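Single chain ahead, by itself, as structure tokens, in the form predicted alone.
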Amino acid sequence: MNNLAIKDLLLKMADDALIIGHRNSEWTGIGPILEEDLAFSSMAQDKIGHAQALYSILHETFGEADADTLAFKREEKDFKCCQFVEQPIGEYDFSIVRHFLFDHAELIRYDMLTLSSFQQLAQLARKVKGEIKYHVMHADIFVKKLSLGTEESKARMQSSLNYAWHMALGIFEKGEFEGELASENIFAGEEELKKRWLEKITPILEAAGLKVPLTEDSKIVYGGRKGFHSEYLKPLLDEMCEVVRSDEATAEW
């Protein structure tokens, strides 16, 4: 089994979960209603828990640094998250659209991984997909509510979908180990994931009265999986890691 291929897959999944978890947590205290403060806080906690579980596999099975070190003590260039998760929370419509697009991809990814030949990941996937199912239910409800609401809310949701679309497609950026992952039955690959994602989300968006944007390959936002990030990641990491980095020499966590 190709250890490099598995480590690359685990790291990009963990980094996605960590960063989107921190972004979602930024709604705590400022959500449009109290229920949404609680919902985004809870989903953020789940995401960071998923990241910790993935980092722990990297540490315990492959000898990488422990979860805290991987989360808080790497440089920007060492992260493999897609640029989509790095974007600021913006207005509520954008965060709901990102939540919908990202979590549908996550649910399908983990469902595919329940069949992985790498048993630790398959076991984790069986647990995690049950949690993400509720994230997706939340996203579906609010996409429909806001899109089928007033003319203004529908227009804002369509605008956010148009803005987010090509960044969301960057989730499926192919890595250098796609062939190995597929041939060893570890993961069927990003192209297959994207195909299933489009098949799943398209009828939901259309039922909400939204138009799925046309995909222009030249506009897809790639780079994150290879360490090339948006202007927003470093400030997020600086804030996220401020306490840990304030006393790295003697602090015990």
Given for the second form:
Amino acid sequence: MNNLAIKDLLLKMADDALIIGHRNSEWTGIGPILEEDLAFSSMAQDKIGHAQALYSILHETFGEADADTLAFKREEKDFKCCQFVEQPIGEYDFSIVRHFLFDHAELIRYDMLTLSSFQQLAQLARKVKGEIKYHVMHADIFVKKLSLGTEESKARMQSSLNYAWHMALGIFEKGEFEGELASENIFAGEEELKKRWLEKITPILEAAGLKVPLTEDSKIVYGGRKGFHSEYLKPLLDEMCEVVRSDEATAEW
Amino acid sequence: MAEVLNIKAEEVWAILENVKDPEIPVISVVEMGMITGIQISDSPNIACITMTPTFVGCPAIDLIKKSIREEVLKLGFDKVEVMVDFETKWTSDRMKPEAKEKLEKFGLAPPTILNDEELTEVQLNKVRCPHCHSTDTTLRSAFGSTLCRAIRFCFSCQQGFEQFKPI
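Having seen the form predicted alone, can you show the form predicted in complex with the partner chain?
Every chain and every other molecule in the complex is listed next, the one we just looked at coming first.
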């Protein structure tokens, strides 16, 4: 089995989950209604749990540093998350649109991975899938409610969708090992994932009365998978790592 | 030469009934279906327990592992290892019937049966209110006070309640 290819896949998935988890947690205490505050807080906890499980495979099976070190003690350029997850939470419409676009991709990715020849990941995927179904269900409900709500809510949803679109497509930035991952039946690949994602989300967006933006390849926001990030990742990492950095020698978790 | 204790797996299963889920203190980890294997070796006296978490990000996992270790050590083992893996997937169907009864008495509606099928409207509805037992209830939010709970509302007794969500 190609270790480099698997490690690359695990790391980008873990980093996506950690960073979107951190962003989700920024709604804790300020959600528009109590239930939404709880929803984003719960999803944050789920995502960070998924990140931890993926980092743990890297640690236990591939000899990388432990989960806390991977999460809190790496440089910005070592993170492989897509730039989409780094973006600030913005207003609620953007957070809901990102949650919808990102979680549908996550659910399909994990669904594909249940068939992975890398057993440890296939087992985790079968478990995680059941949790993300609830995230997707939540996203679908709110996309529909807000898009079919008032003129203002509909306009906000369309505008956030337009703004998010080319960043969302950056989720599917190809890695170095697409060929190896596919030929060894570890993961069918980003292109296949993108295809299934478009098939899945298009009818939901249309039923909500939203226009699916036209894709211009040159506008897709790539770079994250190679360690090139937006200006928003560094401040996020600084905040997330503030406690551990303040007392690296003796901090205990 | 260390003494051979001959502790049986049944004794380990029995003592694990004392380890409760800290978020639902009326149910043991055994009733919850979290324990997936117990292996015992006699020389040296080691118990190896495998468990699977209800939710991947469950914050109680470390505490549960510690409680399991402390409880099983009481049987006299030299060492108790607790391993967490996902080889057996935890689903709410693993919860024993007696656990579901206890949940309802605790005020938490038990999860509906999934049978490894896709989550549908049916499993999200037809949930019985733990207070008045009416099934005229609705899902208010799939997310509640802990990862495993959803918030529901009962039209019959006009009370909000929580459900252990089917997963």
